[in-house]
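Below you'll find only one chain, the form predicted alone, shown as C-alpha cells.
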Amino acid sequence: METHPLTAREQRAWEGYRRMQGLLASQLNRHLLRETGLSEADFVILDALLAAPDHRLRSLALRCEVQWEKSRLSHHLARMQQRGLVAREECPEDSRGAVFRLTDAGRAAVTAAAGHRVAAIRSYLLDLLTPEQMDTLGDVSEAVLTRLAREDPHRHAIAELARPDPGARSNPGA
C-alpha cells in the first residue's frame, strides 16, 4: 500500500482530535469521580445495565455493549461487585455463562450521576460548539463508526452506535 505523509492540515486535524479525545475523556472521568464517586467506566457499565431488559445482561452482551476486552471487563465487574453496584448471577441458558444485574445501589448511583455527567459533557464540549459544529461532529462520528463496523463485522454494535436514537433511553446520561 502506497502512503503519503499527512499534509499540515491533516496533521493539525489528527493531532487536535487525538489530544482532545484523551484530555476530554480524562477530564470527564475526573469530574464524575469528584462529583459522584463513580468513574466513567463505572458509569458506562451501569448505564448499559440500566438500559437492558430487567437491568440484566450476559457478560458477552455487556462486553459487546461497552466495547471492552474480556479481561478488562471481568476485572472491573469484580471491583463493582465488591462495591455492591452489580451482582453476578448464573446464566439459566448456559451454565458456563454469567449474567450481571444492576443492584439497587447501582441504580441509585447511576441515576444520581447522570445529571453530573450531562453537565460535564455540556460544559467541556457541547456548549463550546455552534449548532453547525455539533452537526459536523455527529456526521464525522457516524462516518468513522460506519467504516469501523465495515472493517470488523463482528463488532456490529459499532454501527448501531453510529446512529443513536435520542429517545431510545430514558436515562439522561446515556
Second form
Number of protein chains: 2
Amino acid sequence: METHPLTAREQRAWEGYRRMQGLLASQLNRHLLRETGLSEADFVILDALLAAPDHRLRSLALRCEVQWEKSRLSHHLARMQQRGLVAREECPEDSRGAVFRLTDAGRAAVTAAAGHRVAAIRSYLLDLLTPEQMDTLGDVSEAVLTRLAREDPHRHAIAELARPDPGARSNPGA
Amino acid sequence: METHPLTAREQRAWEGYRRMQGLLASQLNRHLLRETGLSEADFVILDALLAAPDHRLRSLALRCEVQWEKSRLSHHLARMQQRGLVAREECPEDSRGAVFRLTDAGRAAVTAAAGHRVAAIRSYLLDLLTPEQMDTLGDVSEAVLTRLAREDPHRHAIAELARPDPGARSNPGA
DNA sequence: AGCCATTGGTTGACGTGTCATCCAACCGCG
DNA sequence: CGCGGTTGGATGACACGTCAACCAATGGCT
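Form predicted alone done; form predicted together with the DNA now:
In what comes next, the whole complex appears, and the chain from above leads the way.
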C-alpha cells in the first residue's frame, strides 16, 4: 500500500489526539470509579435508563442509544444486574427481547455520581478550552461520527433510532 | 457536590467527543487488526522500538515513551514476546531492569502495518478536517495533556524523559 | 399456512487493562 | 559500610471488550 507519511501538521494533530484520548479516558474513568464506584461505562448505561420513560429501555433501544456492540452490552448489563444496578424484565412485544430497568440502587448511584462526573469533565477538558475550541471540538466530532456511520450503517446509523433530538435532555451526564 | 449541568455548548462538545472517541478508537483498532494482525497497542510499542537506537529500549524508557501504566506495559510486552514480536534482554546498567528488542518478525510486521494505519487515520479523521480544525485539535490535545501532567507528575510528566523533541521523528506512525 | 432469511440477545473463549502486592536492586545518608 | 526508602518490573485477580457461534422469535414472501 502506497501512502505518504503524515505531514508535520497532521502528525501534531494525530499524535496529540491519540495520546490525549487514551490518557483522558483512563483518568476520567479512574476518577469516577474512585469517587463513586461507577465506571464511565456504568454511568452511560444508567444515565440512559434514568432518562427513559419509566426508567426502562429494551436492550435494542439501549444499544442504539449508547452505540455499543451487542455482546459488549449484553456482558456489561449482566454484570450490572449482578451488582443490583439494573433489573432485567421480559419484553412484552417481542419474546426475544429483554427490557432493563433502573433499580433504586442504580438510580441513587447515578444521581450521586453525576456531579462528580461533570466536575471532572470540566476540570480535565471543558474549562481548558476557549469557546471557539469547544465549538471546533464539537464540529470535528460530528464529522468523524458522520464518517463512521457511513462505514457501517448498521452499526452506527441506528443511533438515530434511540433519540433524534439530544438537545432536549435535561440531565447533562451523557 | 454542587456543580451545574453542562451548557448546551459544552454538552455538544463533550457528548460529541465522548461518542466519537470511543467509536473511532474501536474502528481504527478493528481495521488495523484485521488488515495487519497488529492491534493499535501493538503498533505503538513496535513503532517506538523501531525508532530507538539498535531497535532496543529499556522498559522504563519505553514506558515513558508510550505513557502506559507499568503493569499494562509489563503484561502487553509479555504477550508480544510470546508472539515473537519482541525479545527480552537483561539491562546492562540496572539488574532490576529489562530491555526489549524488536525482533525481525516484529520489524516486518510494524513496517507492513504502517501504511494501512496511516491510510485509516486519514480516512476516518485527518481527511475530514480543515487545516484550522486540525490545528485546533492539536491545541486542545496539548492543553489537556498539560493538565493531566499536573494531575500526576509521576505518571505523565516523565514522558519528557523519553524523547524531548517529537518533531525529529521520521516515521509517522506513532 | 409454511418456509426461510433476518434479527435480538446470550454465551464462551480469549485478549486487554487496572489494581494491589511483591521482591530484588539501587541510591542517598549517617 | 550498613541501613532504609525508593524504584523497576513482574505477577495474580478480576473487570472489561471483541469475536464467533448459537438459538429462538419475528416477519416477509409464496
